[in-house]
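The chain below stands alone and is given in structure tokens; this is the form predicted on its own.
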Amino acid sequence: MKAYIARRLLYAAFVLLGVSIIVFFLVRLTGDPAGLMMPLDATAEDVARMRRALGFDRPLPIQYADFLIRAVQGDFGTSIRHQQPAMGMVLGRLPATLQLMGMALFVALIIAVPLGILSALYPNSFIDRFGVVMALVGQAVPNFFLGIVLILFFSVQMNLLPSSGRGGIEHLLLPAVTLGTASAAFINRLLRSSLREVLGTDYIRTARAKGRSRREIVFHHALRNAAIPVVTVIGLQIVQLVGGAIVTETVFAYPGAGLLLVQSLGNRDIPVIQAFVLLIAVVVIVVNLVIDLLYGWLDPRISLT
């Protein structure tokens, strides 16, 4: 196990290196941030002086080498717009984003797991057909459209929930439902198909022949094996939630790291963009490692070598 984790961490270092190269050169294709910072009547000499002050006049390989050396030491640069440490700004907004993602995943699971189990136990029933419709709608409706509809109904028409900002649980409900709906639809359909397949296996029929109750068969035998592909999808959905959070936070003006990224893209605040992407890459790597370790716990036959 230790050797497996050490090998994965070594691979992660190369992944982070590749991500840093890609994001470093791609963000510079968006334009020169020095031009945005200068007034409209600034001369070319003024812009050139600003570029020199920011260090953007040097060749790109030299800029990347300087960035990489400082990043290894934990210094991801200073925000061009706010004159604050870039990683510090992202980390300051990250708890809000993690709170939103956690709430969205909770909403997805409390909807998808019971509905998926009932759909597998009662195929072609009203519950099963409702689950099919919910899956189609949940995966077809974009986040930004669903968020706007929820704001119009619950905030504007009913005046029940706030439409923006961060505070108590009431501020999280609409963004979490918006963000978690697509994940709930996907998890529901996968759990249904996986559980139905497991319920048709020989060892489940043997358990029935021995007189085991349906509750014991489903929760003690079938669900654990059916959960293996679902755990994989949940790991992938966490990655998808990161991208969805960017859109959701923008729609609801939720002060998380996703909204900070959108604002930084508009301002061409390159250090903040780089810090955000690298931090999310670390989150994705950790999530994938945890999911792989869960395989061995769910099914001891899976060897992590």
Second form
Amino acid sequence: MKAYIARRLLYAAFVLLGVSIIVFFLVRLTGDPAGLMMPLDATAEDVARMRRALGFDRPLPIQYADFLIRAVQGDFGTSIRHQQPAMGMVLGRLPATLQLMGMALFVALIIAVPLGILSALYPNSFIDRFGVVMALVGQAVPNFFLGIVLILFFSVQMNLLPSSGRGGIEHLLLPAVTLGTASAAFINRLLRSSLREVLGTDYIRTARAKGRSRREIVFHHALRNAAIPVVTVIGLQIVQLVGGAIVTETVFAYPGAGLLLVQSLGNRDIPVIQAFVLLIAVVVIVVNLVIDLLYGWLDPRISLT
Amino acid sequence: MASLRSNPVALVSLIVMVAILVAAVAAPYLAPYDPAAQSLRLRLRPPAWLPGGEPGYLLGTDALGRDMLTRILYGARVSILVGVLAVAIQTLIGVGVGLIAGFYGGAIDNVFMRIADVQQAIPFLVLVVAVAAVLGPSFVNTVLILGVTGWVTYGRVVRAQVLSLVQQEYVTASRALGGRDWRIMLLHLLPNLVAPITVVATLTISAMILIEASLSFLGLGVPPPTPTWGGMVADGRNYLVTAWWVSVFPGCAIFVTVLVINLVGDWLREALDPTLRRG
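Form predicted in complex with the partner chain, following the form predicted on its own:
After this comes the whole thing, all chains and molecules, with the earlier chain placed first.
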């Protein structure tokens, strides 16, 4: 187990190194990183001075080494617009985004799990068909549009919930539903097919023959095995949620890291964009690591050696 | 194709999809107005059937008095063209990488798959918006960014297929007869990859349309004055209370287009590979 964790950590470090190369070259895509960091009306001399000041005139490998050493120390440079450390700005906004993502995942699971279980127990029933329609709609509606429709109904028409900002749970509800719907649709269908497969296995028939109640069979015997593919997918869904959070936070003017990213994109505030991409990659890698370790707990047959 | 008759949902989806395609291609002939034609007198007019609606403007007008229907028709061109071109580039890169990685295995395979791992650690939309912000918004950049960054799924699908195909006897036979590597890849492996690639491509076109819409919504896609569905939804955000139609109609256009492509894609998957039928 320890060796497995060590190997996974080493691999995570390797992936992170790869991400750092992408982030490093991101600024150099146009061939002129100094020009990117200057206002559009900067003179050629100003850009040249900036290039020397920031060390962009040195050989690339040296620039990368320098970037990496500073990145490890959490130094991604200073936000061009706000004159604050870029990583600090993103970190400051991260809790709000994680809260939104957590709530979205909670909403997704609270819809998807009961619906998935009922759909598996009663195939082709009304609730199963409802699940199919929800899956189709959830995968086809862009989340910024879903957010706008929710605002139209719950904020504009009924005046029930606030349409923007951050505060209590009422501020979180609409964004979380917006962000979580696609995941709910997906998890529901996956849980249904996975649970149906498990319910057809021999050990379930044995449990039934022993006279166990249906409730016991589903919750004690079947669900744990059916959860394995679902847990894998939740990992992938969290990656999706990060992308969705950018758009959702924009729609609801929710002051998280995603909104900061969008504002930085508009200002071409490259250090902040770099810090965001790298930080999100860390989050993704950690989530995947945790999920790998969860397998062992869910299914002792998967040996983590 | 016989399964189409027994599958009314797929049939209707296919018809709607073709209709959207025709509307996109024939937009200049179908659209009642010029997509850029503004009118100060006709700003934010509701759809024709609502009180205050102007008879000639079926879906109403936006904040600059431009006809919504016209702009939605023209917006279809951007969405579909970006979707198709991006998927074409992804397929080219993904199939190339997957073929080479699966066929040669070893170090080449390792390098490609590790690159895929690294790329997947960055959420697709995050990578795409970051690159778009650096390169600046334009039609060509949008297509290139989506095309070049989106190859990973294809690469993995093709590689997995190739890994099992190279074990087949006809590949061994071709090799024994002195067939060159490229000949085996193009003549023996590629034809077997057409079905899975078609399925992945259909389902990715809709994903790319969604991403393009998100990019345009964030102001990082094809820049104005070109009408894009995502950009139109964003324009309407300021008028939600007074003029809901400015956001809602283009949003519905995205939704319907993605929905029918997904339904057609699902049908194609079942038609092309009976083993993938849903339980």
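Residue numbers count along the first chain shown, from 1. Keep in mind it's a predicted model, so treat the numbers as computed, not measured. Heads up, when I say rigid core I mean the largest set of C-alphas that superpose within 1.5 Å between the two forms.
Rigid core superposition, residue 262 Cα moves 2 angstroms or more between these two forms: Where the cores coincide, residue 262 shows only a C-alpha shift between these two forms that is less than 2 Å.
Cα displacement of residue 62 between these two forms reaching 2 Å, rigid core superposed: Passes the 2 Å threshold, so yes.
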